[in-house]
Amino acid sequence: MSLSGLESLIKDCKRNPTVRLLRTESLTDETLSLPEREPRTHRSDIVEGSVLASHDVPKGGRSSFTHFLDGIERRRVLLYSDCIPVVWGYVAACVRRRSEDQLMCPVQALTCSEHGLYFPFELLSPTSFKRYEGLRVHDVRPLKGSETVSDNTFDVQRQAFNAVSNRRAEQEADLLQSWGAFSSDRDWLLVDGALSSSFRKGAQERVVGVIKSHLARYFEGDDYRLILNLKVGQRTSVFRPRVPNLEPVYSWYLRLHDDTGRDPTFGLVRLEACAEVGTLSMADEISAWLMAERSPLSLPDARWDRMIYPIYDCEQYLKALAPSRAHIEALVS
């Protein structure tokens, strides 16, 4: 990826006394701390049986997942113009294919990346930034419930960071849609993250999402404790989350690794698949595939208990192609 436009912008900013370049801002990505999000509780409907229960997943066998989708993001406050923070964001996503000899290979047609500037056009005109080659300019919209854009620098930065994350999600959704046309009826795609925010025109077959975070929960009381007390190789009944404005999916929890002596969410993931009868009949089989993906471990990643190795491989591949922190910091210095 060419950074010539970014280099030209930074050179011009160094000559402009009204612009403040930041030289000590750390570059963050999805493996580092993100803006705090509040835990959310949603309602759900159980679709497998009448009550939430634990089920033993069949042991043995091999995974039938053939393709894996993940994305990364990096962002930093690059400069202040008229006291308005301008965030530089880099997003990339890919689908990797696992060959019959278990090697992970990129699918060039299903790999994308871009970098750009994020700030509210209402507070800062984008005109002067649009002339730099290869740099996309994104308008940062007001926070939900706000009629106007806040000029509070912390609000602007948080909105811009969220906009970078949203752009990454759009890229991943684009690749998911493209994979649907690209794949054969023997292929299965495992997506890092929720499918409910990626589906655009109804659910897709042969696609499963694995969610590592538990900020959103769908049960309370005894049902919630049942989830946290799952043993290794156990899953919950399938349920349908009730989340407004998102495509319907079927979901269930699965314990990948023993949580003895650890946080009760250790090794706990939530799966999503299309809301169809076929998903109910395959919940055990799909869960067994994911259990088979536990080896090799995704070390040294701190999320190894919930991240399977092919997803870790996607991240490492994307990071190898991304502009390095050292490069960006050298440009600003």
The other form holds:
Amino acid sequence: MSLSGLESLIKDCKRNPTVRLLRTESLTDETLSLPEREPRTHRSDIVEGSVLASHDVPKGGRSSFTHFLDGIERRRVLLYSDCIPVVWGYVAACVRRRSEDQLMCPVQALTCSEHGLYFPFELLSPTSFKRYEGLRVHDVRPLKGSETVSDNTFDVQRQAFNAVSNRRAEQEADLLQSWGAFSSDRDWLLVDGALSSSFRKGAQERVVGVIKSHLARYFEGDDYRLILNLKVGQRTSVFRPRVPNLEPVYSWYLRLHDDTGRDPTFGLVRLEACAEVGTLSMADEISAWLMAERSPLSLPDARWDRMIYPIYDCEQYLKALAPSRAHIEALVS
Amino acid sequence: MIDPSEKQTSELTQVGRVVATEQKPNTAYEFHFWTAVRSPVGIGTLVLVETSDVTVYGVVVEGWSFTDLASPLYDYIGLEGDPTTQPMTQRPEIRCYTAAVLRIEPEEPVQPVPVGPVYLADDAAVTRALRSDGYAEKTGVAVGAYQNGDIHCPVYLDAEFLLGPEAAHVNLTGVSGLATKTSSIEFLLQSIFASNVPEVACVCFNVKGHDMLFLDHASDVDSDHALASRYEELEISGLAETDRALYDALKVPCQPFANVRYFAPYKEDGYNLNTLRNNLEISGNVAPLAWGLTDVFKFAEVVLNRDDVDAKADALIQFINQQVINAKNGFDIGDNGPSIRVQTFADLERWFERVMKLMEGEGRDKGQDQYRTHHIATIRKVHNRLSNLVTRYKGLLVGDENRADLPWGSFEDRTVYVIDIAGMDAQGQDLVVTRVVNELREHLEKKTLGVEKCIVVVDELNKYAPSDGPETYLKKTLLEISERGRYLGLVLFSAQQFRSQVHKRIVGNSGTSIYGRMDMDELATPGYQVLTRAEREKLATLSKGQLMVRHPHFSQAIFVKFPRPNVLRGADGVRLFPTAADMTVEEVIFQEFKRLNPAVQRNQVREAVEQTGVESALEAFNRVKLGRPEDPMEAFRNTCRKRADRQQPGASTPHGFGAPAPVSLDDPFAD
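May I ask for the structure of the form predicted together with its partner chain now, the form predicted alone having been displayed?
Below is the entire complex, every chain and molecule, led by the chain shown above.
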């Protein structure tokens, strides 16, 4: 990906005394700076049996996942124009295929990346930023519940960062749709993250989402304790989360690694698949595939207990393609 | 990933990309690149980096491979301690290589190697990388082929740096038994003879076994050849097609040496040659090596025990050498007898006899204890040691004038002179090598050898010129050749198993160094620390026919493959031409004359020998050979007849062949 547009912008900014170019801002990515979100509790309906129960996943077997989808983002406040922060964001997503010799390889048609500027058009005219080649300009909308964008620089920055994340989610959703047309009946796709995201247009067959964070929870009390007390190789009953405005999915929890002596969420993931009867019959099988995916480990990634290696591989692949921190720092310095 | 068979640019195959990191930056002399796992790149592969501004040629000297696994423990945990578990996903493996820069174009300014695509070197690139584009046509000598897959690119040495005057000498190192040293020397000689090098001959010392005794016979023959059935019967394996292809690629004729002459001393009997090449079918070009007093006296310190040659003895030896042996009109002993010309050991014996008689005899000098300032004890000691030489080196040294030597002054171009000293003891070998090398040096200095350049092949150099041990005459001679030989045209091709045990000045003066498979212990010595570990590992595992070459034009060592020489291997040679049993004098003479004239009858020889006796007949035979008459048989018969006449009662018995005079019981130094 060419950064010539960004380079031209930075050159112009260096000559423009009204623009404050940030030379010391560090580049952050999702893993280093997760958006601050509050834990939420949603309701759910158990669809496998009448009560939430733990089930032993069949041991052995091989995974049937053939494709894996993940995305990354990088962002930094690039400059202040008229005291409004302008965020530079890079987003990329890909689907990687596992070949018959068990090596991960790219699917060129299912790899995308872009970079752009994120700021509220309401506060800063986009006109002067639109002439740079390859540099897209994104509007930052007001926070939910407010009609206008705050000119508080911290709010603007946070909203811009969220906008970068949303753009990434859009890209992933687009790839997911493309994969549907691209795949064959024997292909299975494992997606990093929830299928029920607002950007994803519903769950598809042969697609499974794996959610590593547990900020959103769907059970309380004994059910919640049952989830946290799952043994390695156990899953919960399948349930249907009731999240407003999202396409329905079937979901269940699975313990990938032994959590003895560790946090109760260690090795605990939540899976999502399309809300169909077939999913119920395949919950054990899909869980077994996930168990098989534990090897190799995605160490040294800090989330290795919940991140399976092919997803880690996607992330490394995208990071390798992304502009390096050194490059960006060199441009602005 | 790059599929090596896919990406072709400008007819070059791209195999990798240069990478530079803070931990492993590129320099002007070294760069790093990665390749696909199945890429045809390995240690010794020649590659080039091509950008719009610069082309860099390099040779791969190190390689490493790794995955994204940060710790082996992660793999252990991931597989739950069971190594037989098959992970669902294979970690990506990267192959990285370090290449040492051979050449950068343009050569100025000298800058670090840029990041860019890496290609496999093709023929043209190999030639440019090794700078042989400047000399290959004119003075190139093929040493082998750089091989990568189907690529067989000739690698040329520059004759001006191989045979002088710019640099000279070749040193070969390799373990024994892998046909490395001898075979590579033989091929290199074939290549030199096939090149444009003017007037060059070669002297080889066959110091062990039968390695170089069949250089004039091919490793296999056509079906219509007279020996074809015997080759087949003995299952003598010829050259492989790959070897022949290499010969073609290197433009060296796939033939045995056309001109080879063999020399060997006699056995102790004085008439059978001390060589394994004595089968009558092929012994025609084997000539005897028989030296007299004047040949070896100046090498007295080689032939005498070092402990014997003290200052007094040395003074007497010098006196004899300068004033007795070299006296133009003979030496006047001072005993009122005639002047004596000392040219043979027999003459010297007579000289000693007269001197001793003078000192001990009846005359006015009776009882004197000094002769020309030399004490009688010294004279007796030197007499004793010198008179023993003919016995000690029996077969090589002759007491009379029937000498036989190399054709000094008439050496021929593209001819190999093999001196078989394998059957001699160590001291005898030392004497032969020392004298031959000195004669070569002297003749080349005077430009009277017959050829402009002469290559001397010396195996087992760590025996003749060890890094430690005494300063022998031979070691000094070899050192002098290695330091001055290139100006004279005297070139040393030396070989040994352990380079580290050879005198540093000899290996240091070798312009070209060739390494075959090496012993790991030897590779651990300091002399090999300039090589990377991977290169050392490769050296320890080289297969037959593979060599590593260092040459002044190559800024890095290059691995090449050379064909098995198209000469009959020694082991096959002795099967094809079995070593003959020792013959009688009569048989030796008959076979020699029959070779010269097939009409010669055995009874003619028998009659002549019976007429004059065995020893006398042998002397007559030697004399006739030296004279090279038109009808040798007739000349031999005449000589025998004359000798028989002289041997009639009353005639004195000639001195025994090679036998020393009886030693006085009064001589305190007698052994």
